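For reference, the chain that follows is the form predicted alone, supplied as C-alpha cells.
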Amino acid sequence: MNNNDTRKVVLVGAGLVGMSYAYALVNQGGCDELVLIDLDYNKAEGEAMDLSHGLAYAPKDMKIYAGDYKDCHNAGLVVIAAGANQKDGETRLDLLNKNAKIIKSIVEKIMNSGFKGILLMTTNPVDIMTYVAYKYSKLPHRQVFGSGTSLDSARLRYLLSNYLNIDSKNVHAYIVGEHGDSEFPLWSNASIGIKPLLDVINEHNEFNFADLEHIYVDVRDAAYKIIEKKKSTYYGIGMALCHITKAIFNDSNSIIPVSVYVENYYGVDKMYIGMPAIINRQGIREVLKIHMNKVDQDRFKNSGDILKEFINKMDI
C-alpha cells in the first residue's frame, strides 16, 4: 500500500452517519485532513465549512473541505457511509440490490483515482456490502472491512458495564456474526478485567446468567428501539468509526470487532462476517482465531449462511 504516511480520510456520504463520524474525527483528532464527499455538493461544503469553523477549539488543526473521487487518489483511507434507506413495502433483497448497484458504482469510481489505501464500508446491510465492495475493488481483503459488530460490541459492553457497575473500559466482550438480527455474543470469552463474566455471573447473588440473555436481546434490537424513538442512529456508529480510523492511522493493533474477509472459520468460508481483529496501518493484520463452543459454532455458522443465502440470491 502507497499511502502508508497519509492521514488523509475521504467520506462518501455526508448524512446524519457521515457527519456524526466527521464530527468524531474533529473532536478526536482522528485525521489531518477530511474531504467530504456527497451527491449533494452544497450540502457536502456547507458540512465542511460548518466543521472547520470549530476547529479553534478542536484537539488539533485540520483540513476539512468537500471534494470528488479525484480527491480519492492519495487517501489512506476512504469510509463509505452513502445508500439507500429501506422504503415501505420495499424488501431487504430489494434494499440489497439497490444498495449493492450504489456501492458497485461508488467503489469503481474510488478506484478509477488510482486509490490503494484502505476502505472502510458502514452502509447497511453492512457484512454484505463490504464484500460488494472488495469484489468490485480488487483491492487486498485485508484492506477492506466493514463497521461490522463494531457498535452492537459497544452497546454490550455499555449495558454489562451499567449491570455490573464496572467501568465499560474494563468489560472485554464481544458481538460476533452478521450486523443484525443472527448476531449473538461469545460469553463463554468474556470477561471482567481477567476475571471470566460468567464467574463473576455465579460468585455473586445479586447477578444471574437470565438477565445475560436479556441484555443481549436489548443489545440486538437496540438499533430498531432507536429508530423508533428518533427514526435513525447515528451518533455510536460514527464513534465507532472514529475509533477505527485512530486504530488504523495510530497503527495501533487494536482489537476491534468489524466485518472481515474469512476462509473456513467454523464452517463460514470467502465471505464478510463481525469478527474481533487485529487492525494497524495496513488493515487487517489479523481475524483472531477464538476458540468456540458447539453452540456457539452453530449461531455462527448460522449467521453466515443468512448472509450467504443474501449474496447468492443478489443481482451482483
Second form
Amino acid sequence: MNNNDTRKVVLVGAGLVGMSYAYALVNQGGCDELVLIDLDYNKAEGEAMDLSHGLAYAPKDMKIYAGDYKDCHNAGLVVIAAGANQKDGETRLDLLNKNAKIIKSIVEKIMNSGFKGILLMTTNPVDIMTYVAYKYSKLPHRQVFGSGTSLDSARLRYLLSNYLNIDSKNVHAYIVGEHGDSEFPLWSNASIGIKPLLDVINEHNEFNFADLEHIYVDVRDAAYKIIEKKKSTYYGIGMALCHITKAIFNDSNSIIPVSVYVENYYGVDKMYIGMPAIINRQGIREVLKIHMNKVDQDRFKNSGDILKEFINKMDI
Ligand code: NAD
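What would you give as the form predicted together with nicotinamide-adenine-dinucleotide (NAD), now that the form predicted alone is on the page?
After this comes the whole thing, all chains and molecules, with the earlier chain placed first.
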C-alpha cells in the first residue's frame, strides 16, 4: 500500500540540486514535512535551520529537520539527489558506476525503514539510476520514476516561447528519450495552443525549421554550457522536482515527461526512459502512448539502445 495520506518528503542529498528543490518546495508550499538526509549530517542540519528561518515568509507552514533513514517509513515521497556530480567534460554516462553503488546502498537503507511510498530519482545518469532504484527497491514500477526529461522539456518550452513570442504555458512540446546526449524533441507532436508547431513554422515567414534544429541543440547541450560557466546546474531541476512533487501530493493527474518504466514501447523494453506520463498520488497513472513518425521511432530506439548498453555494462 502507498503511504498516500502523508505529504511528507524525505530528501536524500542536501547538495546544490537537493537544496534548490527544498527551497522551491518551501516557497511553493509543496509539502507539510521535509526531512533532509546527507552523508554530512551537519550540512543537513544547517540547511534545515536556514530554510526553517524563512518559514514566516512562506505560503504555508512546514516541518523541516535533518533526519535519518528511519524517517522514510511513513514518507509519501523520497527524493534522491545524492551522489557525485557531472564534472566539466564528463558525460552523464561516465558517472554510471560511481553513482550506481551509492544509489544501491541508499535504496537498501530506505527500504529497510519499511518505506511504501513513491521514490523519485534525480541523480545522474538519471534513467539508469532510476532503473537501479527500481531493481533494489522492488517497489511497483508506478512508484519509482526519475526526473528524466522534465528539465529538458522545460528548457525547450522556454526557448520556443522566446522564439515564437508565446507564453511558455501554451507551448506543448516534449523532449523524450535519455536525459542526455541522445534525447530529442517530438516536433511532430508539439503544439502551440491547439495548433501543430510545424504548421506555425510553415505559415510564418519569420520562422524556419533550421532554427528549430538550433533550439534542439541548445536544449541538448544546455547542461554542458552551464557547467562550463558555473560548474553545475541546480535551479531548473529544483523547480522541475517541485512541480513533480505537487503533481503527486495534489493528485493532479498532470502530464510531465519523466523517466518511466516502459515495456515494448517502439522497441524499448523493460527499462526506464524519458516519456510524458500522467502523474498523481499513486505515482505513474499511465505512460502516454504517442504516435511517432519513423524518424522519431528510430531516434527513440537508438536512445533506448544506448541506455541498455550501459545497463548491461554496469558492475552492480
Ligand atoms: P552536490 O555535490 O552539490 O550534492 C550531492 C550531495 O549528496 C552532497 O551533499 C553529498 O554529501 C551527498 N551525498 C553523497 N553521497 C551520499 C550518500 N551516500 N548518502 C547521502 N548523501 C550523499 O551535487 P548536486 O549538484 O546537488 O548534484 C546531485 C546529483 O544530481 C548529481 O548526480 C547530478 O548529476 C544530478 N543532477 C541531475 C539533474 C537532472 O536533470 N536529472 C540536473 C542537475 C544535476
